[in-house]
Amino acid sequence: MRLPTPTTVHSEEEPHKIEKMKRVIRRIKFESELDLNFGERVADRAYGQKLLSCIQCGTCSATCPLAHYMDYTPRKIIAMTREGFKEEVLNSLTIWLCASCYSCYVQCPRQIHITDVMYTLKREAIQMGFHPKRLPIPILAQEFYKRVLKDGRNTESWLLVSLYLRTNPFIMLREAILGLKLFLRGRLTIGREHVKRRDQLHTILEHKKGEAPL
């Protein structure tokens, strides 16, 4: 009996096979690799907000309204923080993705904060530098945290200004149009603003450096 031909790979697709096989991609941790003690840190930092309370009934995924756009549901967030995958949810979209609209907590029948959780999350991301280089949300909280640290207050045009440098400098040539229409109608000021005594604000931000969020 004769056996069958076995079909023949091309010699410019056979490398590109082999590398594929060769791409072994695990999707599982060990408990070694996990920071055990990251949930208990993350409670505390939100106002002691009682992660191991959860159920997991789902409830804050339910009605969170961005929950489609999210690579992990809330419940799931809270799921991976209490169990200490750290990497996993810093680098997640979810936290950057939370509109604070507090529907989560209203829901939910252990009545945990959940939207605090988030912010401290947010927190522990961008110290450890875990967020993508360009995502806006993270740029903006610390251009904003870093204006209101040196004036005591917050000038948007600045503000937008440096996003942008920081995200994308094309946009703010295309929003340039409608920055000028905002300016000539008063809503948008060039100088920047500043508290008077910005020597005190500075004093209690001193006392108050190892809180600061940002």
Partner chain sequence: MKYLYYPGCSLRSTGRAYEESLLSVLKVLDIPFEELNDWNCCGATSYVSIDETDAFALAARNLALAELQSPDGTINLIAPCSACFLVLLKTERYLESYPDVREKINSTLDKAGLHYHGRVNVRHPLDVFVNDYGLENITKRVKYPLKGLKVASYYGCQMVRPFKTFDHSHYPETMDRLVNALGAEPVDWPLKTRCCGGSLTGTIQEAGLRLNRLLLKEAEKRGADIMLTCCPLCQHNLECYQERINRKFDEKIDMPIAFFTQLMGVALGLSEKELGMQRLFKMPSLNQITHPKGEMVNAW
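Other form of same protein, the form predicted in complex with the partner chain, not the form predicted alone:
Since only the chain itself is given, any partners or molecules it might have are not part of what comes next.
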């Protein structure tokens, strides 16, 4: 029996090993792997170049009520956006956990519109299909969008059912009692609310077909 020569082993295994080593060892990105203009493009979308003047003071992270659930604090997200870590930023949970409370927006000493930055990143992540699969928040946003685009108004009960169907239908069991309590108090409607002049609404909304990707 002829053993494979060392050279063949080398050529077969090396790319795989290198890939593995990359994942395990290297934590720093080479400049060639970054998207260097990413920060500028995000800043353009989020009202002005202020994002680039961030002094990394961390006021945003300190004032954020959700910072301790985030994988990167808002300060880090801004630093990473500015430096071009596009994939990491768009894959992060941070942008989705932002509940738009505008606490950082009003506290920022550089007047960076951080909430608008987060919205810009959310839009980009959805458009590029970057968000973590089955994470309910982007799915809620998409379902809300569909509902309002169609009817002009949102019906909360329908929105929640479509959210649970797309994420985890078993949650409906968990929420059934609460739903029933709300229904008995007349706080959940079954009929779908809609505007009268849907044609007018659709002329306004279907005019745009989304932004160009960043």
